[in-house]
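Just one chain is shown here, as structure tokens, and it is the form predicted on its own.
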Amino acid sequence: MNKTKLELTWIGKDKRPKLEPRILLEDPALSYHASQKVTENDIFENKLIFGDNLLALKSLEQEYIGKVKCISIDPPYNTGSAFEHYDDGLEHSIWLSLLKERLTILRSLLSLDGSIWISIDDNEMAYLKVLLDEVFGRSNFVATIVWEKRKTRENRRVFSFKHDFILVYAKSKPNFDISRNSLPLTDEIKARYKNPDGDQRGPWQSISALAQAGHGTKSQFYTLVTPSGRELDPPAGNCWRYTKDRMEKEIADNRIWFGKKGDNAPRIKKFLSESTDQGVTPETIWYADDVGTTDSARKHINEIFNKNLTFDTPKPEELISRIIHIATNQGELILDSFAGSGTTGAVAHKMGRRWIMVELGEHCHTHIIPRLKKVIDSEDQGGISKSLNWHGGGGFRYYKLAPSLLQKDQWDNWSLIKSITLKCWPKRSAN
């Protein structure tokens, strides 16, 4: 059987745009730094960007291929935001070809280890999971994550949407594995730790000694013997996890609980101190009492900008910088081609890691400078602020994309505007 490549199709797909590279201005009038450092890690050149998101990342090309550790980006979900010239309820075909366009080159900003979490909700989801197998290859999808957005039910509606997704994708698989980080040990989990026989090793939780019969070897298929003389054999459809050497091994070393009368199925035991990273293996499920809901991101936003909100469903900074943790380690690169309220810039700017925001509405200039602004002089308490032990500090440059060289002559054709033409070759004099 021949296997071929699946593609999603769509009408102007195509339809590929010729993009003019673009340099990018900086208005130092629109920068802002903090008057002093704050700690030695704080980071001056993070980068916010006002225009075209896909002139933008054009423009970041040449610089910045191959070194973004993390994208994190909420684009428009097909269902009342807008792209450029694009408002509610963009055509289906034009939301696929407009998003294809950027995802190509986000795709090639990426680091070797580097990820990409784009948010989305159940209108174009589907379609956006079979774009990016397209753009990052099946193999590189990580994950589909569950975000509880709300705790509130909506009566008015057929069904009460309660989540959104994250789709997760690396620009390759195996070396994201080896560098993403764990979540940090919860109170609630640690408290599942004991110590009933008051092991010197400290305390210590029981997984099961038992392993799928079709993941064993012969070697894993006995007969084992507890403390209190009581003969078991693996279940039906079992074997031991451990070979009777390894067994023997572990129970002489007190690393297997047989329940406090020695007379229990085993059980292995994982000690805390002996945990490697310290840390948990992160789930697909993202419960709003861990990372918050959009009402509780829109109070923090109304706090920063006494109530002068605009945004309707902003991401809490509690859910960016798990995305953030995950992802990445201080001082790495973070890029959003979707700034909306500039929430991942000031996430990450809390987090230590340097940062790109690129943002075309005017909300660039009335809620994200305001915000980051507030972020680096220290009067943004909410959010992971008080987690973070945050006091500000760092800075960020403001650039504007350069105007167009090219321009259309009389017969249709490109060419250097007339201006540029006589700047960069002047005419000789007579002599």
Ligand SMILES: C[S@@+](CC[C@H](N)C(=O)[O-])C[C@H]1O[C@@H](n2cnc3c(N)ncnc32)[C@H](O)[C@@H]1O
The other form holds:
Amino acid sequence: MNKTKLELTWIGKDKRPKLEPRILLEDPALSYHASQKVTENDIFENKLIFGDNLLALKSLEQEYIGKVKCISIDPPYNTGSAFEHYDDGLEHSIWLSLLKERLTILRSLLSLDGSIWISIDDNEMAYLKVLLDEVFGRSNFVATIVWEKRKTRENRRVFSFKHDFILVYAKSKPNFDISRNSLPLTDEIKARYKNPDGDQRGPWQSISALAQAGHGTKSQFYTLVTPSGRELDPPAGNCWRYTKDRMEKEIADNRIWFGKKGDNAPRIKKFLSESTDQGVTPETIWYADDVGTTDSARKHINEIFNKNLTFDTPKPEELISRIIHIATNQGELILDSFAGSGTTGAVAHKMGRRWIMVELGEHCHTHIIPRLKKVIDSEDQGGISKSLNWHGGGGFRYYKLAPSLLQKDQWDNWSLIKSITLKCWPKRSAN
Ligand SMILES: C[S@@+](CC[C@H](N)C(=O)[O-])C[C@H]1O[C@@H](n2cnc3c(N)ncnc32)[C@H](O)[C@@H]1O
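Any chance you could show the form predicted together with this ligand after that form predicted on its own?
Shown next: the complete complex, the earlier chain at its head.
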């Protein structure tokens, strides 16, 4: 049977720019590293690239294809706003074309167990989702996360928009599923564990001992006797989660809870001591209290720059740190090709991950470099620094794109620029 391929179309979708691969040139005067080693794990080979990200990504392809574990990007949302540091109002189809070209290269840079996390709001979210389905494949869609980006109400508007989305795709979902990390248990989650029967294994939470009948086998339908002597069958549409044999073993090991009087329906005890290593499965709503707001991120930028510099649309470090925690381990590589004020690099650095950032705007120099220097010198104690006990160290190299090696001749044909031609074909001696 022929499968119909559903694709988003727009004017200019097939007009693809011809990209001339450019070389990255380091400017050591703008690179920076700590004056001394702080720990054995200091990382120095991070890259900050100043320039358009399409050309920069193209130039990264050769060295980094299949090597990036996590891409976290926060492209302009196309809201029609003119922010202080960049414009955010492209014609819809141009925005889609720009994103498509970049996403295609970004995908090639991801490792097999890698993932991409893209912040977006309602303006383009639905279109971006369909575009991502096309570039990454629908089967590699992981989740749409809703981030509570503000806690206050905007009364002047018809609706007060409180959230952004983070779309998550994997290079290969089965590989991502087995490699992704759980979230650590928070104090709030730990407080939900109690120990009403004084179990020596410590506090526990209980979950239902029932499963859906459709998912059970014959051996999960039986009559169970409570410690008080009451006979219980699973209610209609249900079976027991465990087979009779397993249930008897669990009861003997005091892992089934029938309530204080031993007369209630059974529940399975889940011990905190046995779940600490695993952590908890990430959920898809990320609350401001856990991961910060746009406002808290702006305040952090103000602190870093003593209120001398602002940035309109920074992401909070706690938000990016959660992405990096789920998607990567120590020493792995993170890429952000829409760096803004440099949050992704700052967070990756503090978390002991390698990073590459690309930024086109002048704030690469006014914001990102000074911010990263403060991170390296341990002068930025805001954001996630305190929770990680961050003491500085490491460094980064600054690159810009080498000028084009091509020029148009008088007939409008592309050729190598003269200085290159002369070097390649030295003049013959006249004899
Ligand atoms: C929403 S901001 C990112 C903010 C960032 N997440 C932070 O925490 O500061 C988007 C950034 O993408 C940059 N940008 C837009 N188009 C770009 C391009 N073609 N190449 C490189 N950077 C680009 C803009 O200059 C802007 O700084």
